[in-house]
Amino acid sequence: MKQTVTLVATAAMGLEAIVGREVKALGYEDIQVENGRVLFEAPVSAIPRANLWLRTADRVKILIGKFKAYSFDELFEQTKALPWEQFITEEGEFPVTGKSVKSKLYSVPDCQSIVKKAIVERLKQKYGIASFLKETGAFYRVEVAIHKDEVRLTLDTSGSGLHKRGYRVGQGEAPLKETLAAALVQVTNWQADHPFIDPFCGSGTIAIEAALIGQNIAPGFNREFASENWEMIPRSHWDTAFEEAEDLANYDQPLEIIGSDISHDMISIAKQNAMEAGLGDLVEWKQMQVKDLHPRKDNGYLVSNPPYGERMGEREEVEEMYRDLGSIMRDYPSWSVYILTSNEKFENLYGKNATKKRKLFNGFIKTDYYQYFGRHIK
């Protein structure tokens, strides 16, 4: 049984540094931040912990091997040389997915087929099987990713993407990924004893992620992972990880989090999602327009992903909402405001230049995260 592995926490563009900080917070120091991923050496017990705790990563994968390949023969032989039997059991089911960018081996279906054949040959040889592999056991998704002729072979330990927390029973037209919502909160220095508002809450994702962070609830606590059935990870590692998550959750932490939206339907969905997340009435939900926003306390945080106004007919209405928000928040100088939008005129409409901006992608939409620090921020 392997004792240590190289793990790859994949990340949306712009979130790599945040994922890296989360990995370090779990106690894994040997990290390498690259475009779209964070690599780190860790014991096998890190697989359950990383899947349970990483709020902003997309997936956790095991790096099986990395090499250059310019021909299908090289791809086959170098794939076959890797110790697949240390990961995949004799009965394991292992489909191969793939992608190739700027490489001589550009046919993804061919690359997938060759990697599959190479793994089959390796496992048959190691397990002493003369005919074919049954593939009726645990599920192992292999990925072959080729970039500029460098091949990376990984096993996906997560299954469904980590943004699927298991609480979303409903959503709006353009839901914000849970991982990005968590990142928007983590970029701020919000603490659970400060008020928190999302005045364009939609289905409630940002407010729910803030509540999970505020009470230190592991984001993966209510879901399952593909690697829970893997022989290479003792069941005791999963039990220990879930027990740790339960022990570290601070369910008694009081929170003042408000999510509001102009849509009654969205507020109803947000309430259902919060209940599914196990938050009960921890978040206060309100149906109201942004111009009716009046924070009750000082030193709060407003974090939101408002409509962008990209559709014809919406632009003027959205721009008016931005003006209303800027006008209201000028009366609350101790509040910090964080807005994600693709609208390049946001600062002019809001009436103030941001203290700081961060480029992020909401799906395939290029956005800026406008950050206005309140007077209590030093």
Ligand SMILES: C[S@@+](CC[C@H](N)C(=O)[O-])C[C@H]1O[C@@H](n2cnc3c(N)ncnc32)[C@H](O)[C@@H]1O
Given for the second form:
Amino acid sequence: MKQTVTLVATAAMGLEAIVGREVKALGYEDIQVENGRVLFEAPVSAIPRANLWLRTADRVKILIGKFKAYSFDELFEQTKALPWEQFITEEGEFPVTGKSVKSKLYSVPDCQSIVKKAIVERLKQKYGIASFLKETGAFYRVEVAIHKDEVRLTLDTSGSGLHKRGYRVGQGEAPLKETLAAALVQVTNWQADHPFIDPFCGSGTIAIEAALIGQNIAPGFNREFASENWEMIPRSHWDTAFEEAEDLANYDQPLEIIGSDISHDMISIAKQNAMEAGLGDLVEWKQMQVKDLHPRKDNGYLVSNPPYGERMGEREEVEEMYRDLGSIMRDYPSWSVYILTSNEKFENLYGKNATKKRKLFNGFIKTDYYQYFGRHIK
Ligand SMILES: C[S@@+](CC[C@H](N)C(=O)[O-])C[C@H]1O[C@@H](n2cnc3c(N)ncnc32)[C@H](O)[C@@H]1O
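Could you present the same protein in the form predicted together with the named molecule, rather than the form predicted on its own shown above?
What follows is the whole complex; the chain from before opens it.
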């Protein structure tokens, strides 16, 4: 059985450092932060832990091999030379997905079928099978990713993307991905004993992710992972990881989190999502216009993803809203304000330059995360 593996936590552009911080917080030291991913060497038991705990990563994959290839022969031979039998069982089902960027081997379907053939040959040899592999067992998704002629072969341990926490029963038109919402909260360094509000909460993603962070609830606690029935990961590793998550959850931590939105429908969706996330009525949900926002306490955090005003006829209304928000928050200097928007005039409309800005993508939309640090009152 394998003792250590090279894991790849994939990350959306701009979130790599945050994913790296999370990996370190799990206790894995030997990490490398690259564009779109964080690599780390870890024992096999890290696979359940990383899947359960990483809030901002998209997936956790095992790096099986990395090499240069300029011809199909090279791709075949080097793929076949890798120890696939240490990962995939005799009955394992293993479809191959692929991508290729700026490489001599640009035909993705050809690369996929060559990788598939090479793994089949390797496994037949190792398992002493003369005919064909049945592929009726556990599921292993292999990926061949080629970038500038460098091939990386990985196995996906997550299954559906890690943003699928299992709590989203409803959504609005523009829900934020759970991984991005968690990153927005983590960037603020908010602590659970401070008030928190999202006044454009929509389906509640930011407030729900904040509540999970506030009570240290593992984001993957309510879902399944593709590698849960892989032979290479002893069941005891999964049991230990789930027990650890149960022990570390702090369900008694009181929270002062409010999610509000102008739409009744969105508030009822947010409530359902929070219920599904097991948060009960831990988050306070309110139907309210941003104009009526009046924080009751000091030293809070406002974290939000308001409408961007990109649609026809929406712009003026949205600009007015940004002005309203700016004039309200001027009266609450102890509050920190964090706004994600693609609207380049945001600082002007809000009436103040941000202390800090961070470029992030919300799906394909280029946005800035405007950060205003509050002056906490002692
Ligand atoms: C981009 S969506 C937020 C999506 C949310 N982050 C999620 O994950 O579902 C913006 C939200 O702002 C709300 N909204 C629009 N105008 C508003 C106003 N004047 N006051 C409060 N909420 C408003 C919309 O109803 C919508 O749900």
